[in-house]
Structure formats: C-alpha cells, structure tokens
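Shown next as structure tokens: one chain only, the form predicted on its own.
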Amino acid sequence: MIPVSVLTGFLGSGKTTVLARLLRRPEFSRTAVIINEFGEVGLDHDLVEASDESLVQLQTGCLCCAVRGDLVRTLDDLLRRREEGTVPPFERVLIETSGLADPAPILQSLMLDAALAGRLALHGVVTTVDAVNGVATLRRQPESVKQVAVADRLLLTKTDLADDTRDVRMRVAALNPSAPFIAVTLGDVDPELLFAASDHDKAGRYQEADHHHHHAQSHANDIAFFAIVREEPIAAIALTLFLEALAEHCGADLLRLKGIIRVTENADRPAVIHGVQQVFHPPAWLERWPSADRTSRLVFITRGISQPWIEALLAAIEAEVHSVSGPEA
C-alpha cells in the first residue's frame, strides 16, 4: 500500500516553507503533494491554480494538486491516473491542511473509506510549532493544541528567530511527550527524518512513551497524555469490544490512540492500532515483534477522560469475556 502522511499546524507556522523546500529535494521525488488552501502556498503553485486539473508535475518529480471537491474524491482520482499510467507511479502521498484545520477528519477519511482501502495506509502526521509564537498560539487557538497533540512528529520552525525555546517545548511536550522535536530553521529538513518510520520505528515510540513520560497533563486544555502497558496478552473478543467501547463513549474526546498490542490468539506477530476519536484503523500485523519486549502497549491523548477510567474499562471487559468463556479459554 501507499503510505500517506499528514502535514498540519496553525497559520503562520512555517509548514509551507518546509513543503517549499522538500519539493526542492530529489529525495522527495515520487511523491504526490496534495494542499487543500492556496492562499497559503508560497510556492510555484500559481501554475496549479492557473491549470484546468489543478494538477502539475514539478522538475524534481514530484505531482501537485488542489484538492477538487473532497480529499477523497481527489486521493481516488490521483490513484486511478497512476494505474492508468497518465501520471508519474508515485510511491508516496504528502497532504497539506489548512492552517485552521482539525486534522482528524482527515486521518479518519484515510481510515474508513472504502474507496481508498487496500490502496493507501496512513503513515503518520507531522506538526509545524512556531518557536517565537508558538506558546501564544497554543493559549488561544484550540485547533493548534490538537494540530499537536495528534502529531507522531514535530517540527520546531523559526528556531533561528527565536532567543529561547524552552517554554514553547515545555508547552508542548505537555500535550504530546511521544512525538519526537525536529529543529528546523529556514523550512530545511530531511525527508527521511519526516516519512521514512516504519510501524517497527512507531512501536518502538510507544516503548519510550511508557518509560519516559507516562503520564503528562495540560491542565489549560484538559488534554493529558498516558500510556497503559499490559503484561498478559489481550484476547483478540476483548480487544474489539474495548475499541467499540471507546468509540462509544468517548467519541471526539478521544484525540489519538496508537497501540502495540500482544493478541491471545496470535501472540508470537503483535498488532499494531490506531484510532482518531470515533475512528478506528483495522488493525496492522507485524511480522515479528520489534524488541524482546512483548508488552502490550496503549499511548492514549484525551481530552477530559482519564487512566484509571480508561484502565477500568479494559478490566471490566476483560473480566466479562473471561466469564462468558470460562477459565480455560
């Protein structure tokens, strides 16, 4: 499948100069571009929005288009030109959101729809923070503290700008410890740094997340972050029926759930999980566990619900399906 990654973070941010200067990069080559608001591009995309199809193939290699209508519509159109050969065989999809964006509407159209199943598999999301006002933006803008506390990276902008970056870290570390920080001045980053993790890399994440910041609290935005770790593997019934659970009740204010997970019935490959509020992506097998540690692991970021209820939940409906199919099951 085709990875798709995310690229998100408030207005002003930077994350358009650091689009401007990966489309200047031969490693970036094979890659569809899709930006969902001119306004902010500061790019050649004057040629995108001159053209009838909104679709350009920049020198690099790299394919442009605005988004025609919806995102899925438009990743559905592109998959289609690249089977019939009428656009170069990109091997990877960048999509860039609004400044003002929720980006879980995004990751949850990448998750369920239909159309695009089999075909295309969210990589990952990759956040722009602005050193210099980034604290000030986090206070005020409600879109920007979920802009991050989706984020599996984060890109530090206008570090050249700014005399000191210790609050704006400390803030945002506060809504995601998980994510790795990436400095960048001038928009320059590597693109292997941004796309090149696989789900050995992520679940190595969730490792690190459960032994170096279990718990963390934004006390202003009621967003917390903690990871759950279980020892006994969780049987593949309880497993559904705690995600069905979490859909249910806890619905937008389930911001991210990424997972490892050791299953009952297929401990020796673990699975990997992914949820955005309501949403939940089928879950990913691993061919082998990436370390000796086969733990199961739940990064959890909420808004307003808490571990012990979170933790609770599991019990309960673990103790139930032991109940219901006895102790030797």
Given for the second form:
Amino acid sequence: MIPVSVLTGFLGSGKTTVLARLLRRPEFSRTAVIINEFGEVGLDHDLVEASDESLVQLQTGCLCCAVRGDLVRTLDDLLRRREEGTVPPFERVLIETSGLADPAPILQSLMLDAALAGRLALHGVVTTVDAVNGVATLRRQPESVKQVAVADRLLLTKTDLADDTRDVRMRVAALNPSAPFIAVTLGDVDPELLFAASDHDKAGRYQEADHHHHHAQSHANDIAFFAIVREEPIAAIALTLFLEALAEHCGADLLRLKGIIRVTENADRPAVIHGVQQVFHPPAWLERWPSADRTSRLVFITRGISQPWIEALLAAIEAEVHSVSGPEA
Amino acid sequence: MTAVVLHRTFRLLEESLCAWNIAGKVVRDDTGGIVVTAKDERLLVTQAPDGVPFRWVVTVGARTRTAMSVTGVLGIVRQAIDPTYQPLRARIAPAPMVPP
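For comparison with the form predicted on its own, provide the form predicted together with its partner chain.
Next comes the full complex, and the chain you just saw is listed first.
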C-alpha cells in the first residue's frame, strides 16, 4: 500500500516552506503532493518546485469541509493515473492541508473510504507550529489545537526568529506529549525524521508514551492525553465491544486513538489500531512483535473524556467477556 | 455472571455519571442489583435469570429493557438520564479482530 502523510498546521506556520524544501531533496522524490488552499485562487503550488519524478496537484476549498469528497476523488484519480502510467510512479502521497483545516475529517476520509481502502495507508500526521506566534495561535484558534493534538510529529518552525521557545514547547507538549518535537529553521528538515515511521517505530513510540506520559493529562482546552496498558491479552470480542462503545459514547471528542494490541486469539501477531472520532481503521496485523514488550498499549487523545471512565469501560467489558468465555462461565 | 462483573459494572456506572457531568448516585441494593438515581429517574440494573437470551435487565420506572452486554446497559442508562445523548444512527460494523 502507498503511504499517505498529512502535513498540517495553522495559517502562516510554515507548512509550504517545509514542503518546498522537502521537494528539493532527492530522498523525497517520487512523491505525489496534494496542496489544499482555502480560497478561489491557489498560490501555494506556485511556491514549490518539484522534481520530474514528483507530482504536485492543487485543490481549493477547505479539505475538511466541502472538498472532503474531492480529496477522495483526487486520490482515486491519482492512483488510477499511476496504474495507467500517465503520471510518475510515485511511492508516497503527501497532503498539505489548508491552515484552517480540522485534520480529523481528513484522516477519517483516508481511513474510511472504500475506494481508497487497500491502496493507501495513513502513515502519519506532521504538524507545524510557529515558534513566534504559536502560543497566541493555540490560545485563539481551536483548529490549531486539534492540529497539534493529532500529530505524530511536531515541527517547531521559525526558531531562528524566536528568542525563547520554552513557552510554545510547554504549551504544545501539554496538548500532545507523545509526538516528537523537531526544531526547523527556514523549513529545512530531514525527510527521514518526518516520514520514515514504521510500525516498529510506532510501537516504540507507544512504549515511550507509556513510560514517560502514562498519566499525562492536559486540561488546556480540555484536551487530554493518556495511555492504557494491559499486561494480559485482550479478547477480540472485548476489543470490538470496547471500540464500539468508544464510538457510541465519545464521538467527536475522541480526537485520536492509536494502539498496539495483544489479541488473545492471535497473541503472536500484534494488531495496530487507529481511530479518529467515530471511525476506526481496520486493524493492521504486524508479522511479529517489534520488541520483547508484549503488553497492549492504547494511546488516547481526547477532549473532555476522562481516563478513569475509559479504564472502567474496558475493565467492565473484559470482566464480562471473561465470565462468559472463561473457566468460571 | 460473577461478582467481579457486577463490581466492575458498578464502577463503570459511577464513572459514567462523572464523565457525563450528571449529578446522581450509584448504589448496590440488597438483592445485588445496581441502582442508579439521577435526573428524577431511578434505574435498577440486574443480571438476567438463567435460560434467557440476554444477560442484563434494566428497569427504568415502569419499563423493563434488556441488554446482551455491559455496553448495552451503558447505552440504556445514558439514554434515560442524559438529555444531551444522541445515539449513533449508523451502526459501525466491527472490523475482524483476527488476522486474515
């Protein structure tokens, strides 16, 4: 499957500068880039130069609103043309959202659409944060909070213009303590740091999140980050009931769920799950555990949903499933 | 059903009132049932008797409803006491949880 990365960040936070630099790197060739701009007249695509092996396509309108269906059509069309050989055989897709976009519906589209299923895989979300204006933006703009909360990688841009980045780092770390922070000057960043995440890497990050931020909670904007760890495997039916209940009761307040799960029925192959709001990606099964750690780890980014409630929900479901299927039944 | 299941369901309902910002209380009654009192409603959650095709019975006022799982109980309780709750209209089909 072709990996899709989403580059997001608030207006003026340096997304296009990063993209323009990335596209000049030979390691980043063979990339199809979809640039989304809010407004009738696009400009960003004129600001980037791509090699002959890459492809840049522009969409106008806001991806998370009216153009959401267009994104699916654009991706579907790109894949068809790739198969026909009428566009370069790109090996990855990068979507640059408009600065006003709520990334959650975009991630949902990528995970949910049947036309794209089996051909594209969501690889990660990279969010740019302006070192100069970031704190004020996060205070005033709820979209920017969501952009930070769902990120897998955070790029702190314009660090050459900021005297002190401690405030913005603290603010961003409070919203999303699990995402690595990469400082960027003039948009220059190693593509490997952004887009080389593998399942192994993700699993490592879940572990890191567990070790360092197991009980991390942020009350800023009601966004909370926490992890749930299970030593014992989780029965498939319990996991299904749990995800259904989360979708039912949390809805849009479940900003993101990522997890590596040891499922009872197949404990040797970890299942990787992703969820955004009510939508859950079908689990991806890794061939093997990436390390000796075989605990199930679920990382939540939520708004107004407490960790104790989620812990109690999973505990109650597991007890019931065990009582029905276990030796006590 | 084991005592562990009833205890964890009790804990879940307690946490749920907090999570939903609903004033009320959750207590165990003499028969082992769980009583939820909130928003002028009194709900009794009990385990179903043997031999019936469901596991839980939830009594809301004069009405009796049944549930197959603790997640079903949760939905019934919330529907009764949380006026802001809007159950999903679309059913989310669970993805297969075992490898292909």
